[in-house]
Each structure stands twice: as C-alpha cells, then as structure tokens.
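Below you'll find only one chain, the form predicted alone, shown as structure tokens.
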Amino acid sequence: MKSVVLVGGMGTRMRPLTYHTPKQMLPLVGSPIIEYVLGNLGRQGVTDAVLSLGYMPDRFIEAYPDNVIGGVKVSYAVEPEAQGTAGAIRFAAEHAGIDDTFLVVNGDVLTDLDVTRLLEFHRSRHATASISLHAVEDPSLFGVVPTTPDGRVIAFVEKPPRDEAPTNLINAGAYLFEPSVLERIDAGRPVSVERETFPALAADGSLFALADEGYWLDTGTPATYLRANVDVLEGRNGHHGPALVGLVDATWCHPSARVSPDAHLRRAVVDRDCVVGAGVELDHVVLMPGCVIDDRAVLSHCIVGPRAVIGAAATLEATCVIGAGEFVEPGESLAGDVRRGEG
C-alpha cells in the first residue's frame, strides 16, 4: 500500500522550537518524530510513502538523501505554494502517480493503528474514504464524526463547543481514499479536506469512519510533545520507535552526553552532546543535544532546544519551552507558557 504522509505545517504551536525544524523533525528520544510515524507505517504494509511538504522542505530531503525513512521508500512532493489540506493531499498523490487505494496520515500524529483492519472495513463498506476516529475527554479541538450503527458519517463537524459535541470520537488524521476522491478535490486553489471534501463526501453517503482503540496522540504542543517522549520512555501503549541505547529506569542519555553522577533524572530526554552539572534535577524534561545545564538548576516539565545554555540554580516549571541557543540566568526562574527564542 502507498500513503501520503502530510508534513507541510509550520508548526506554530511549537515555536520557538520549529523555527529553524519542521515540527516532525523535532526529536522524540533522540530520533526525529517522523521516522516513528514511517516506521510504524512500514510495520502496518506501507511500502511506498510520498511527503507533501511546504515548510522548510530541505531539511527533510537532506536527512534522508537514500529515500527511506523507517523502513519506508519514500519520495517528496515539494508544495509550490499553499494549497490546504485536501489540495495538498491531490498534489502529493497526483506526484506520486498513486491510483489506486491508498491512506492518509498526519506526519506529527503518533499511533499504532490497525491499518488492516480500517482497510477491511473500507472495502466492505464500498466507501470513497473512510476515516480512522478516536475517543477524546475533550473533543473540541478536532474534527468530531458522528455516524450510523454501520459506520457512515452523518456529520463532520470541526472543532465543535465541548457541550455541544454530538459525540467525542475525533478524526484522528488517517484516512483510506480511494483515488477517485481526488477529482473532487478544485486545483487551483486552497482546499480543507476537514472543511470541504469530508463534509461533501457524508452529504453523498460515501464518507465511513471506523473507531480505533490503540495508542493515539497529536505531537503539536509543548506538552503532548513532553508526553510523547515520556510515553516512548516507558513503552506505553505497545508505541515503540527506533531502538533504544542507554536508556535506564525511564530515562534516556545518549552515549556522548555527560551527566554529573549526583544529578537526579526522573522521566528525562539527555540527547547528544548534553551537559548536565552536578545537583541538577530534571523531571519530565526533554534535552535536545548540545544543551548544557549548569550546577543545580531544577527543570520540571520543559523542553530545552538545541545548545541552549540553563544558568546554575536556575528553576524552570510547567511548561517552559526555550529556543535554540538561548540563555537562562544563574537563579532566573520561569513557569507557565513561556517561550523564549527568536525566529
């Protein structure tokens, strides 16, 4: 099966830290998001995927100049300008010269989904697409997706008030179309698929979707970021990337970084080149390499960019996120949404 894996977003959620990396670049214990969305792929039957890609395109096609990410041969589809979601996914697949079934996937969601099984479903439903969903507390920060008894889609309705969700199953960004759906997509112009092409495809009785009960999270903000890499530090769910060396007790240091043998690390991210000085106390952390933490400084809850310096008894709390190359004060402390960096 071949896939399209979106990836054109600019992260915005996530700056300061995608100012200079696409957000599924960013390093999930110390392997960029993206080869444990291909890789989970390559493990479900995909053999070919094609990257729709707008925001920094290079630093994609650079990191992976032999064209296999995970497992996966994949091929680029470089966005000459914005096209939405739906129109990116007619470009990528129109490049990749895709014509028959294929799936659709959203390249900062993490998940183990049974790509079989929402085939097998798809295929017995006859259906023109058909979408992966997933139960949420909180629905309204997606798409919700009512349905019949048998699956097809009454509704799509984005983004709905919490009270007012007529369910709490969410598009949980994986789809099965079949090719024919891209000739209802305009070229020419900016497409939402969440916004034009599901809600025309239920209004015709060809949209399905199918509840999907594995491991499922959006990697968009600071804090699913934290929780993803805690999540692969512990194995939840089955989720399991790239292998893993050096990592101890929920807690990940590359080989080339060096931590002070009194400092306390509890569910921490210590990637390469880290320097972590002798009392620090890190919990709930992500170090992204060459960051160095100076004696004592207490980091709860926060991401650290690249060669970030934190200052000695400097004390950073949920959910401090600090750019590329910043500097934290000796004794500064910082809580709440802060984000420091520049563009």
Contents of the next structure:
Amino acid sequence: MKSVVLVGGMGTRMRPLTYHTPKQMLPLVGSPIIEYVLGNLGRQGVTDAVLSLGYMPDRFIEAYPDNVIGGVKVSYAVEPEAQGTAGAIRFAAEHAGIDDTFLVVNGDVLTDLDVTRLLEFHRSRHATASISLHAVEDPSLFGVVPTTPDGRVIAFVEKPPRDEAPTNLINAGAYLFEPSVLERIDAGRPVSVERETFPALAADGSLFALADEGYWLDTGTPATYLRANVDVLEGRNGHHGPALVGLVDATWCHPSARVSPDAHLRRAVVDRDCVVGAGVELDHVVLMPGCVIDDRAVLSHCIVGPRAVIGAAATLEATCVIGAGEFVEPGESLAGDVRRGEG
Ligand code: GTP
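Please supply the corresponding structure for the form predicted together with ligand GTP (the preceding block corresponds to the form predicted alone).
Every component of the complex follows; first up is the chain already shown.
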C-alpha cells in the first residue's frame, strides 16, 4: 500500500525548537520522529510513502538522500505554497501517481495503528474515506467524530468545548482514502481536510470511522513531545529498538555524551556531545545534541535545544523549552510555559 505522510506544518506549538528544525525531524531518543513514524508504516505493510513537504523541505531531503526512511521507500512532494492539509494530500498523491486506496497519516503522530483492520473495515463499508479514531479523556483539543453503531460518521466536530463533545473518540490523524476523494478537493486554494473535506464526505454518508485501541500520541506540543520520549525510554509504545535494552533509570545517553558520575538522571535523554556536570539532577528531560548543563543545575520536565547552555545551579521546571544555542544564567529559576529563544 502507498501512503501520504503529512510533514509540511510549521510546528508553531513547538517553537522555538521548530524555528530551525521541522517538527518531525526533532529527535526522539536520538532518532528523528519521522523514522519512528515510517518504521511503523513499514511494519504495517506500507511499501511506498510520499512525504508531503512545505516547511523546511530540504531538512528531510538532505537527511535521507537514498530515499529510504525507517525501511520504507520515500519520495518527496514539495508544495509550492501552503495548501492546507487537504490541498497537501491532493498535491502529494498526484505527485506520486497514486491511483488506488491509500493511507494518509499525520507525520507527528506516534501510533501502532492496525492498518489491516482499518482496511478491512473500509472495504466492508464501501467507504470513500475511513478515519482511525482514538479515545481520549479530554476531546476538546481535537476533532471529535461521532458515528452510528456501524461506523458511519454523523458529524465532524472540530475542538468542541469539553462538556459539549458528543463522544471522546477523536480523529487520530490516520485515514484511508479512495482516489475519488482527490477530485473533491479544490485546487489552487488552501483546503483543510478536517474542516472541509470530512464534513462534506460525512454529509453525503460516505465517511466511516473505526476506533483503534493501540498506542497513540500526538507529539506536537512540548508536554506531549516529552511524553513521547519517556514512552520510548520506558518501552511503552513498542517502538524502542535494541539499542534501548537495559536502560538504567529509564535514561538514554549517547556514547559521545559526557555525564558526571555525580549527576542524578531519571527518564532523561542526553543526546550527542552533551556535557552534564556534577550534582546535576534531570527528571523528564530531553537534552538535544551539544547541550551543556553546568554543575548543580536541576531540571524537570524540560526540553533543552541543541547547543544550549544551562548555568550552574539554575532551576528549570515544567514545561520550559530552551531554544538552540540559548543561555540560562547560573542560578536562574524558570518555571511554567517558558519559551526561551526567538529563532
Ligand atoms: P502547529 O503549528 O503547532 O499547530 O503544528 P502543525 O501545523 O505543524 O501541525 P498540525 O498538528 O496542526 O498538523 C498535522 C500534520 O499535518 C503535521 O504532521 C503537519 O506537519 C502537517 N501539516 C499541517 N499543515 C500542513 C500543510 O499545509 N502542508 C503539509 N504538507 N502538511 C501540513
């Protein structure tokens, strides 16, 4: 099966980290997120994927010059201008010459979605498009998808107030499309699949949806990005490879990192060329390549961008995001939704 993977968004919620790196190229325990996403698609029987690129396309193309990511053959469709999610799907599918049922996935979602089961469902309902659903506690941040008992989509409700959500099943960002869907997407203007295409398909009764019980996480915010890293460290998402066997305190350190024996690390990622000083405490922390954490700094639930320096005895709490090359003064105390760095 062929797949369109949407990776063209600007990742504004992950700024400042996404000023220099597209969201799906941010590292997840040492490897770009996109490698986990494509790796799973490969395990699910996807042979060819077209990456739908818009924002910083060269970062993908240069990183994978042999056109293979996570074991899947890829091609690159670079949008001349932002066309919205539906416009992007149409552009990429036409670019790749897709003419059969195909899978569309959001490239920032980690999931072990059962594609075979979704395909069987899609075929049995003679659907034009089928959406994979995931149950969440608070659906108010997502597209909520109520269905009839046999899975026909009744409505597509984007981000409803929590107490008005008709169900807790949300759009999981993975779809099966018949090629005929593409004809329904206007060319030449931005079209949103969530706001236009799905409501139109639901209105004529040809849109279906099926809940998947597997692992699912949208990595698009600092809190969920941290969660994704910890899930990989703890083997919760089934995506961790042999290199992660036998971690101590759910911590992964790149072999080139220099970590003081006197530092205390739990649920931490210490990437390439990082330096972690004496007495440092890290808990739920991602250090991107080349960070320096000076002695006695205490960090919890934070992301530190590439080459950033955290001064001695600084304290960073949830959920600080420190951009590439930034400097936090010795003894400085940061907490809350702190974003350091302008790009
Ligand atoms: P925020 O700016 O933080 O909302 O993130 P985003 O727009 O990058 O991602 P969002 O989660 O809203 O979108 C879901 C998926 O679609 C992500 O994998 C995005 O990269 C991708 N995406 C969003 N808009 C576009 C677009 O216009 N073109 C393409 N090719 N992909 C897009």
